[in-house]
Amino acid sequence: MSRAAPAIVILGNGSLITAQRIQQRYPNALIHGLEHRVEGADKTYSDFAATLRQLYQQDTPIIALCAAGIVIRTLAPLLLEKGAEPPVLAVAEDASAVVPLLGGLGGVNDLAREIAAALGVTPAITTSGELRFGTCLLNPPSGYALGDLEVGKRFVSDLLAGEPVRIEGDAPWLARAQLPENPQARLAICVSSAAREPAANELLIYPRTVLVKVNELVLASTIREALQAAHLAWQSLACVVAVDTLMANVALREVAAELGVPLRFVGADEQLPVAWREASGSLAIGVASVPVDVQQIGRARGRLAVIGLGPGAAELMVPAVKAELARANDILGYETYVRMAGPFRDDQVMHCTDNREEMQRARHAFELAAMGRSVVVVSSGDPGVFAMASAVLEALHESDNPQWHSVDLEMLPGVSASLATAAQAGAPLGHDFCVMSLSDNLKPWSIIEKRLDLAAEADLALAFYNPISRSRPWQLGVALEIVARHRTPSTPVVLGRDIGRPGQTLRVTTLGELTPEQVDMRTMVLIGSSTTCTFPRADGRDWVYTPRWYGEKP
């Protein structure tokens, strides 16, 4: 059955060998490390507890090493539906056990065969219904759905009993069930995609073979009436197929939702691998001999997803951003932010550019989302501060291309470097405070000396971004002179380099002790307002703060 690729998850180095035995089964899964644990995992954490229900939530299979009741008792608080589980299985640091926990319903005892045998051993399966028939019926394969699960468990309960069952439609994967199969059996398996009241002794599988196609927008229940009338069952649906120019119809992506199917978009004559036949004038209705593969019709509705790693520690990068990376066909940006980004899947694609080529990217990353793909758009800090969110509006706002237009576009915010070097100092931009960035790429210098004047005058905190360049080596000292007029010596300054990131260093100085040699490209400069004060940690270093009041202290 197709699922997702695992995440296994690991607490310390002694569970690394067997991790990387299981990564050689499935070579898409990424070893989760414990920080400053783990040495040599794909990615690291820091909370257990929160990394195991974040990948439960995402519904990502989780192949924990370590003891099962950590697991259960981690996951505990989640457990709402039985049916709506991603696999879980604890495996034993030493190999020695395989154990699946939750998913019975998601393909676990299938995913603890395949470790089992990858490790060489015997999985701990203890399901009876597959131990006797060694198959689930109640979780038939990818491009099958199950009619009832109340319906299907008394079924399973009779079969356990003794009684033999019989087997009608198509149901290639149980030819290798050890099912007590008899023409004459009172108890049947029907796979059908005809509309039909379940009896007491069925137990009912629909094929996903219809397929609805609509040239305007349709209610879900009128869907649902021509399925009816042309009697197919509604759980056969595999897709909602529309036209192309419907592509951004918020109500359309509605209606899909509620039937539970995915929504396809083809163009007005293009030609799909069915035969079609007239419901009404606004929707036609096609059945497959098999069931549909819904990738091969017609393309999704694209997504582009502008995205910000925030300084560059994983702890820093926000769920959203992570969720978004993991569900990406594409990944663009500046190598050394993509770079951040990864690891990345074998089936994910990252296309790399130099910082200076934003435009470009821009565009193709419209270009890839118009053909259905997912794709990322990487920034580091925040995408909306002087960074590619406004690129990606730019390029969308030029463009009169419909299908850009019609593309899911969103933006992820994160931690940003002003914000991340401030949180290190204490509270230097507690109050009212202006960002600005000191590169005259995009605006003359001119308008940059305008406006530190005005900042520095209206007294406000100031954060410089692109401080200064081995191309620009002049302004950071102009721009100290004009802040020096409104600020005394002692104003506090703070140097964030790299924060975030291995070898980050932060140094709290005065704007009279402050020099442009003392700041690179990759310095993030904070200087205080006229408020701004300092007073000792107890490691020895200083806390700066701008206080919340201004003048008088309330």
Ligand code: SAH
Second form
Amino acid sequence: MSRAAPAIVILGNGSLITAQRIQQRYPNALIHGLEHRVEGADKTYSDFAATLRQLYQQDTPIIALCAAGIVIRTLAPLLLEKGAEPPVLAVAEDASAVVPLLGGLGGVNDLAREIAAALGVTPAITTSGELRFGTCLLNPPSGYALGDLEVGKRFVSDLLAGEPVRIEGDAPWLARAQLPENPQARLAICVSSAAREPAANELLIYPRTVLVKVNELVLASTIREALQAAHLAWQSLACVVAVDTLMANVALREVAAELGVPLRFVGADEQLPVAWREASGSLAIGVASVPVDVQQIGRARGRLAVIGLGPGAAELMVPAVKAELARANDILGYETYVRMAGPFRDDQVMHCTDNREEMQRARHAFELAAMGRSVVVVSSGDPGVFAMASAVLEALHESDNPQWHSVDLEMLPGVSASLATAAQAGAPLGHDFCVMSLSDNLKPWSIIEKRLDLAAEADLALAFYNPISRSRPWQLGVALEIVARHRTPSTPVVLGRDIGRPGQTLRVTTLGELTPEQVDMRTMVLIGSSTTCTFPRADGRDWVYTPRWYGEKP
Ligand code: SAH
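For comparison with the form predicted on its own, would you give the structure of this protein in the form predicted in complex with the ligand?
The next block holds the full complex; its first chain is the one shown before.
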């Protein structure tokens, strides 16, 4: 089975060496270390139980370097729920024991054997069938499907009781197992894609050798009936292949989900390595001689997510963004932000570009996604605030390429710099406010002046992005003069620099004291309205807030 990269979870520095030895065996695995306790982990967490449960629910294999009991107690509440069941193992921090705990059908014993081999110890495998036969009959490798789990369990217990078995049909994986084979046996394992009822004493295993290709939307029942008419078992279906003009078709996605198989796309004339039998005008069936590697058939519907990292700190990144980064094949963006979004696995490709090449980056993202890849475009803060979401939509709007329009496109929000800065100062944006970029790179300065004047006149609190840069040295000074026409010099001002990043600074001042030299391009400028006020906080700094009411206090 192709597995997601495991997460190696450690609680203290004492486990780091063992964790790194395991990581050598799985270079894509990340080491998750407890905050303030572990130095040198790939990722840090603050809550062990929440982290373990989240990994489990996301179906991530877990290698926890701690007592088995802690892992069991932490995950116990999740075990009665139906859902993901990834492999879970406990490994002794001194590398002396590897204990598979959960995920028997997800290959936990295989993982245990691999880790134990890497650490030079014997895994604590307790699954009788596996110990005796060297394979888990109930968990066929990818490319094969078990007919019936209950029949399978009875079957394994008969074998354990000493009965021999016949193998009919071809499955190299079974031939390699140490099953008590005997051509005269009463019990039989039949490997075949033929549709039929299992006889008594027979375990059916279906090789996933069958492809169904559709030229238009068909119902799941139509596919099942066509397979039945061709005497093929639906369990042998490897995937549904559709012409790529159907890529954005929602109903077809539901059909594939109902059949429990992936959906792949090909060009109208694209050749595939199977012989097609026409079943009806809209549907053809192909049968391969060996299980089909679905990844090799055409391509998946590509995905493009434009994500917001938040201001920088990992805790302020939304979980949907973290999950998206984990599934990405390609990550595009300004180098600083791509690095901030990492670390990435060896199989993930980073495409770092200069900050100015936004349209080119957006088009490159569509090209990659149209190939069926899962692509992430990274913005800081929120992707819809002076960032990549608009550039990506502009590129799509300009394009008449149907493949670009078929990409699964989604924007995932982040905490924007104005909100992250405001939160640290208190609530300066607690009432109506106006967000502006002071950059005149993409809009005329006259518009900026007009908006500043009207927003200040309307007594909105103001949040300035891109307040100043080397190529725009004078604009902020002019902007402040315009604001000063409508505001007193005592109006509170908040300057947040590198908020949520190393070396962050937060400064509370007033409009009268503010000069452009105090501001650079990594600074967020918040200017209060007439009602914004400050008062001292216990640590000697100031709280800044704008009350929710206006005029007379209600
Ligand atoms: N999409 C981003 C904004 C991009 S514009 C967001 O939603 O936050 C870039 C400007 O945002 C910078 O010039 C600066 O004014 C502000 N900015 C971005 N990150 C910041 C941070 N961590 N601290 C302070 N200001 C930041």
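Positions refer to the first chain, counted from 1. The model shown is predicted, which means the values in this text are computed figures rather than measured ones. Each form is matched to the other, and the largest set of C-alpha atoms that superpose within 1.5 Å is called the rigid core.
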Any chance the CA of P343 moves 2 angstroms or more between these two forms, core superposed?
no
Is the C-alpha displacement of A320 equal to or greater than 2 Å between these two forms once the rigid core has been superposed?
no
Displaced residue check between these two forms: P198, CA, 2 Å or over, core reference
yes
